[in-house]
Structures are given as C-alpha cells and as structure tokens.
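The chain below stands alone and is given in structure tokens; this is the form predicted alone.
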Amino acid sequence: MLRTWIARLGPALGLVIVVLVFALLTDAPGRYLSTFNLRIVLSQTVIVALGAIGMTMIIISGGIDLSVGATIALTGVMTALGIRSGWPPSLALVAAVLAGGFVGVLNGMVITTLRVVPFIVTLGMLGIARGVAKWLAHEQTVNVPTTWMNDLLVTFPRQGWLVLPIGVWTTLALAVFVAFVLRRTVFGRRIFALGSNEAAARACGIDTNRLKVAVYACAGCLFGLTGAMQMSRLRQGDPTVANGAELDIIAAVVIGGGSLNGGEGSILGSMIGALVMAFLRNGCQQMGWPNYIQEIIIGVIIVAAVALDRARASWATSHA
C-alpha cells in the first residue's frame, strides 16, 4: 500500500517541489505563480503532453519510440504544405494525423515482422522521417497563410469564454479519453498485459503482433496531431523543429510513473510529468539561465527518473 501511494503521489509531489523552488528563486514569486504565467505554461505544455499521451501507451506495452520528434517535424511540414496548397485547414489536420499513424504502423510492422527491438527500429525511423520532412520542405521553413489553425495554441484565445487555448482543451479531452481506454476497456487491459508479460499475454490468446501495431498506430496519430499543433505554434512548418523532443516526452512519462520495463504507467502521471518539464523550462527562462543550463538540468532529471524506475523495479522484485 505504501508503494502504491508513493507511486501515485510522487509525480504530483515532484511538480509541487519544482514550482516552489522556482517561485522562491525568482525575484517576483507572484509573477511566476500568476494566472498569466500559468496560461503560458499550459500552452507550452501541449506539445510534450500530447506526445506523452501516445508515448504512455507505447511504454506501457513494453516498447519505446525515438522517432517522435522527427514525426512531429514531418507532420508539421505536411500540414503547412497542405494549407499553403489551398487545402481546407481541417483536411490538412486530418492528413497530418493519418501521416503520423502511417509512421506508427511502419514502426509496428517492422518491429513485429523483422523481430527488431523497438529502440533500433524507431531510431532508424527518426532519421527517415526527419529526412523526408527536409525533402518535402526543400530544407527550408514552409510559411502558411492565416487560418483558424494559427489560433490553436495562442495564449489568449480570441473567444474570451474559452479562457485557455483550444489546443489545451483538446489535450485535456484526449487525456481523459485515452485514460478511460487504458483503464476501462479490453484494448487497454491488453496493452497492460502485453507490457507486463508478453509470453503470458500470447498464451492467453492475445494477438500480440497485431496489438503492437495498433498501439504504435494510435500513438502515431497522436504524434501527427502534435505536429499540427507545433505548426500552429510556430505559424510555419519547420523540418528541423522538435529535435530532441523525444527525450522530454519520454522523461515526462517516466517522471509520471511509467516504467521502461513495461506494464506500468498512467495518463494522469504523464500529464503531471509534462507539467514538470514545462514549469522547469519556464522557471529557467524567468531566471535568465542560458539554454545549456536547462539542458543539463533536464538531463539530470531524466537520469534520476530512470534510476528511480530501476530502483522501484528492483524493490518490487526483491519483495515479490
């Protein structure tokens, strides 16, 4: 019971500590904790949070995806190219989601068909997707005309009653939906079973190969949506964007209680982990610290989170 409560409260406690530390370090704690800054942080969290929803599914299933950042860049460029070519923004958005899903299907099929570990497959896909993005964009940014998609992540939406950007509400809705799917549906329970013990899941009659492809495909669709959000945030498609975003996204899932061994994780924990990353970056910016300081701190947090995950797994094994 103690271990369960620590697992549940640990990510939230970490978020509180990060917020309090930077509130005390900054010259104006009231500004750091203000509603204005909170809205900024929530807008900045969307990219990592959306990616973390998909990554949570993959990590629970016992996999990993290093191609997230490249997929975000690719689908962002495709969204921009579609809008610039005169497509309706909604069609460009759907195309981005489907393209992300296609990348996920390719990852899943190579993993299951060739029996190659996910780390290697998705590392290769990282290069492929990034290269295709640069090819489509002719190695330059793709500017787009003004449409409603430009307002998805604007800090202060034109419709005052929304309070928060449409992208934030979309992320919250998807988080609730995917959390429900993971905890309350047969598909979700099978994902946990796959990550906990693949051989046992197969013995129970679960088509593990098909399930892996489905997981990577669903996550890919979320990564495609993330790419469209990134395009909205930048107001252009950039083939070099989101370089290293996979580290932030994986870190958010692990900080939130996800286990790299598979079988453990939650959407709520991953959302808290994404907020930790966002408040950390926001605090560093308000402190005026250079970017390399932010990268060092985030690197330390990633190593600490993985070490904690390993320690937790060893503790569970020794007390089994």
Contents of the next structure:
Amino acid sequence: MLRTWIARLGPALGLVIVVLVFALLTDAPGRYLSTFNLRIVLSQTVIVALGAIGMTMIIISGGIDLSVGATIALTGVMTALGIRSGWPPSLALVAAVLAGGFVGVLNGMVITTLRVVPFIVTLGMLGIARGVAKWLAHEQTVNVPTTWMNDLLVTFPRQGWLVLPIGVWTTLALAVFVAFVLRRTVFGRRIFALGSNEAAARACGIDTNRLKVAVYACAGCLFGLTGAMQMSRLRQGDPTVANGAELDIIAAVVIGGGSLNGGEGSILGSMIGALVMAFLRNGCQQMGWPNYIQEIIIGVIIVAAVALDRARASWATSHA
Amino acid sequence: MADRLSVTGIAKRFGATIALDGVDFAIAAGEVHALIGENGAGKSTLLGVLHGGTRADRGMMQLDDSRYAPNTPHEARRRGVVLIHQELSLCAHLSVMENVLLGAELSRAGVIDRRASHRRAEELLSELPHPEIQPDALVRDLSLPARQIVEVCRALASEARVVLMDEPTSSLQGSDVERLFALIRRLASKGMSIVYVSHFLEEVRRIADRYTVLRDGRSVATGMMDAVTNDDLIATMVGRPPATLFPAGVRYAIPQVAMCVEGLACPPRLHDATFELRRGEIFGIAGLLGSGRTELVRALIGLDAPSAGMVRVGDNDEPSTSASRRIREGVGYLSEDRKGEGLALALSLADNICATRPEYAHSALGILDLQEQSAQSSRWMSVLRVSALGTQQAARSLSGGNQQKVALARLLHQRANILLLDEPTRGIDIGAKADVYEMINLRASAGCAVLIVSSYLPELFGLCDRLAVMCRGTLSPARAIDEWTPESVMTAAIGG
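Having seen the form predicted alone, please provide the structure of the form predicted in complex with the partner chain.
Expanding to the full complex; the earlier chain stays at the top.
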C-alpha cells in the first residue's frame, strides 16, 4: 500500500519541485504563482492533457500511438471545414470526435488483423493522417467564422462564473471519467490485464483483439476532441499544427509513471506529467530563456523521471 | 469409477519431430493422476493438447461422456479444464482479486462490483489454507509459492473439474511443497481431477493415486501407484538404449586441469558445484530441467556473477569475470537457446561464425577482411558438414541441425580449448547429431577440455569419460562413466 502511494506521489513531487524552482528563480514568485498565470498554464496544458488521457489507455494496454499529432491536425482541419461550410459548431465537434475514433479503429484493426506492431502501424498512420489533413485543407490554413467554438480555450471565459476556460473543465471531467473507467470497470480492468500479460488475458477468455481495437478507438475519439480544441485555440484549421505533439503526450504519460511495457500508468499521473511540462515551458518563458533551453530541460526531465522510477522499482523489490 | 476425462490414440507431430505417437490415458473424478517421463517424452505436448493450446493430429478425447476437442485454452476452460503453467501466467500488475476473477468479473452495467468481487475472492481464498494472501495484494509483491496458490484459486473461480499441473513443485521449497500437496488432496476430495506432471518420483508417489509413463511420445505403462516400485518406474522411463551413434573415442588422458571449480553458487538455481575439468576429457553433466545445469554453465562462462565459490582457468582465479575475458582465455560457450542467444538469425553464416573472434579475420585498423572471413567460415562449415548455399546465407534459413553446426563452428573459429556445451544436440536430427558427436570427440582427442550438459542420457553415456549429476542446484561428485548406470543417474537426478 505504502509503495503504491509513493509511486503516485513521485510525479506530484516532481511537479512541486518544478513549480518551486521557477517560483524562486523568477524575480517575482507572486507573479509566477498568480491565479492569472495559473490560468494561462492550465489552458496551455489542455492539448497535451487531453491527448495524454487517450494515450494513457493505449500505453497501459501495452501499445503506443505515434499518430496523435497528425490526428489532431486532421480533426482540427475537419472541424474548421465543417464550421466554414455552415455546419452548426456542435455537429462539427461531433464529426471531429468520430473522425478521431475512426483513425483509432483503423490503427487497431491493422494492428490486430495484419499483426503489425503498433509502433509501425501508427508511424504509418502519422504520415497518412497528416497527408489527408493537408489534402483536405489544400495545404492552407482554414479560416472559420466566429462561433462559440473559438472560445473553448480563452483564458478568461466570457461567463465569469466559469473561472477557467470550458476546455479545462472538459479535460478535468474527462480525466475523472476515464480514471473511473480504468479503475472501476470491467473494460478498464481488462486493459490493465492486456498490458500486463497478454497471454494470460487471452487464456482467461478475453478477446484481446477486440479489446485492442476498442482501446485505440476510445483513445482516437479523445484525440479527435483534442483536434477540435486545437482548432479552437488557433481559431483556424491548420494542417501543419501539432507536429511532434505525440512525443509531448507520450512524455506526459511516461513522466506520470506509465510504462511502455504496459500494465502500468494512471490518469492522475499523466495529468501531473502534462502539468510538469506546461509549468516548465511557462517558467522558461517567464525567465526569458530561449526555446532550446526548454527543449533541453524537458529532455532531461523525461529521462530522469523514468530513471528515478526504475530506481524506485528496484529499491522496492529489494526491500520487499 | 467412471472416467472424467479419457484420451485414446493421441498423436502430434511438429514438422519432422514426432512429439506424441499414440497416448492413452484416463482420469476419474477425485483422482490425482501422475504423468511421468523423461525430458522430451511428450508430457508438455500432451498437456498442450489437453488444455487446447495445441491441436492433436489424431486421437479421441472424451470429457464426461461427451466429445472434447478444445481449439483454444478459453474453450477448454469453459469445459472445466484448466492448466496451471510451469511459468505462472498471472498479471503481475493486478491484485490477487483481480487476477482470480479475470475474464469472469462480477459487474453491474460494466462497472465492477467491488464488494461482491471482494467477497467472492475471499470466499475462494478461504477454501485454501493460506490466510496470508490478501485479495488486495498486488501479484508482483507475492512470492512464487503464493502466486501458484493464486493460480489454483483462479482455477477454482472458473469452476474447473480437471486441473492440469505442470511441474508444480519445480520452484517450491520443502514446506511449500507440503502445503501444495495438502491443497491438491483437498481439491481431489471435493471431486476435482488432477493431472500431475512431474519427474520427481518421490513426490509423485506421495500425491498420486495412479500413474501413466510416457516415453518417446507413447504411453508405455499405467497402473496404481501402490503397485509399482521406483526402480520399475525408472526402468520404464529410461527404456532401451538406442542404437550406437557414437564414435569410438581413442583418447589420451592428459592429467592437466583446464578448469577448476570449487563451491560455485549462483542463486536461486545453483547452490554448490565442485569439479575439475581436465584436458582431453569429455565431462558430462546430467540433471533435470531447471536443476541448475544451465546456470552452472552461464556462471562458468561469466554471463552470470556467482555469489560464492571459485573458478580457475589456467592461472586466472579471479571470481568475478566477464564473458569477453573468458573467451580470450580460450573458453567457448554453446548456449542451449540457439535461437534466442546462440545465433544472430538475421546475419550471415560468416558473420555468425566469426562473431567471437573477428580479429582472426580482419586486417590492421579493424577493417573486416570479408574474403578472409568467408574463407575461414567455409573451412569450418566443411569440417562440420554444414549444408548451406554459401557463407553469406542468413542463419535463419538453415534447418535446426545446420544452425547448431554453425554455432559449433563458431567455437572452432574461436580456437577454444575449453568447450562448454549446453544441450548441443537439442532439437536436431540423427544425422546432424552424429556429426556433432564426431566433432566433440575430435576436439577432445586434440586435447580440448569438453563439458557437456544434456538431458539425453544415452548421449552422455555414449560420449563422456566422466559424469556428474545436478539435483536441485547441487552437483554430485564426478565419477567415471562406467561407474554410472542410466538408473543410478536418474535416481541421483530426482534426489533419490
């Protein structure tokens, strides 16, 4: 029990350290920790955090998805195209979610029926989805008329009582919901079993192929929603956006304790992982450090987080 | 007694290998039935057929008077037949309760009913006398014996009527064996049928009601456990020695020690090994799978660090060493796992053969001399009669026997004078075996020291000058081969 808690607290401790370090480094800790700045950080986290919710499911199941960034661009472009051609924004939103889910189903089907490893399948899908996005958008950004869709991620929502942007609340609600699904439902339990020991899961009568497709499909829907959020933030559909976002998203899951071998990971951890990166980025900006410094620091953090996690695991086994 | 499960005439071949060739056996409700036989006698394949992992080519199976032919383990489980693996198949990241109920979760509208699950898990666990196993404990925190209990519990959860246990005691210590036996008796008294696979005769005698002996894929004897002596069982298991395959060795005993091993331990499998390996001799190590034979060889070549003891090669008696150092000292190693660590299957034969000492085939500055590499490889390949299209062929494309010869050719290229061979003829055909035996014999005649680990007794008797037997991590004193009989080796191996 104690160990589970240490494992849960590990990433949170990392987050506290990052926040403290930057609060002390900046001349005005009050400004770094101001509610104003916190709101900015939270709305900046939404894209990575939403993606990380889906990615957590995939990584726990023992898979990986490299096509997230491209899926975000594709669904973002589709949302913009829909709204521009006069669809109600809600319909465009649903279309984006379904399109993301469709990409996920394709990934899952190829992985299970053609028996190609997820890394390769989704690497291929990365190119395909990006290409389709550019094709649909005629290699240009797609401008949209102003609708409520553009307000999902504004730092100060028009309705003051919301305090935080709708996108942040949505992310929070989905995080709680998916965490519940993973921990408390048969579906979630089987995702853990699949990632922990696929042969055992199959021997227990679980249809592992169908389960895999379902996992990629659910995660794909979340990536579709992420694409709509991305569109909302840019206020246009950009087929070149979110290039490399998959790496940030995977990093968030891994910093949060997810294991690429499957069977391990938590939504709470992944959310903290996403926040660690957002606070880092924001802190570096506040310090006026150039972009490349951020990249170096985040690179170090990813490796250090996983190395610490391994050290903790071996310490735990030797003291069991 | 009506039979719960009966099989007749089961046969199965894998490519050219005949794994099962007519097996009959039957088990009644509430019976513990032992399946015994040497390594490779077909026990594992038979279990595969029984639990739906493998499909038999021929034969009939009946479960409770209806036809039984499972296509998948899942189907077998639904019919009430469950295999408890030698390597346990649990999800280490999940809790005991989650593992026990995996695939049969108690839920309402997809949401797990935690209270009911907990109750059910506790109910199942309370059937077994193991109060220390908590339903909420993570399986990865449990000891090996406890994990086995969880597997048994899972079998109970799926309302199994026939439980197949594959070497259930191979990873257990004394008191845990007792507890497992108590558990098995309890299950049997409730009417469950238990197929118990083992080669530890003493254990089998204590737990089983009836036995069936497998040899070379056939069931050769069956009967009540009380009506047979261990000696009879061993004689049945060993069978007749096969025709001679072995070259008549004309060797000179050289009283020079090549490798001296004292009190070597490498937990958890290897506890104590002491012997001297002399130049010009072939030294055999017999023992059951998992007895610590492979761990001994791995410690000798420097792949695993021993926790105690000493290995001296020539003048070097440093306890800690590395494989690269051993190889420079002239020690050659043939892994039992040909595909996993023996060969680089995607690389060419030449690359594989020259892998240990590339410096024998490169020029100054470390640039590979491909022609030289190819020339040397083809020389060793012709010595060992490897049938291949050429030295640039990928190792993957060869048959098992030829692959094994390539792995041995590497030791020749290395000019190794101490050969450590782990299962040198596993899974290869008779012709290739004869070539391998000839090569081993020639090396020994040329003054090399050869150590052979083998599960195949006739091979050890045909080749070796001296033999020692490994039993549960402890190596017996070495004796000249004519002081051993197949029966005495078997007795030593099963700790009799």
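Residue numbers count along the first chain shown, from 1. All figures in this text were calculated on a predicted structure; none of them were measured in a lab. C-alpha atoms forming the largest set that superposes within 1.5 Å between two forms make up the rigid core.
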| property | result |
| --- | --- |
| Large Cα shift (2 Å or above) at L15 between the two forms, core-fitted | no |
| Angstrom shift of the Cα atom of I302 between the two forms (superposition on rigid core) | 2.6 |
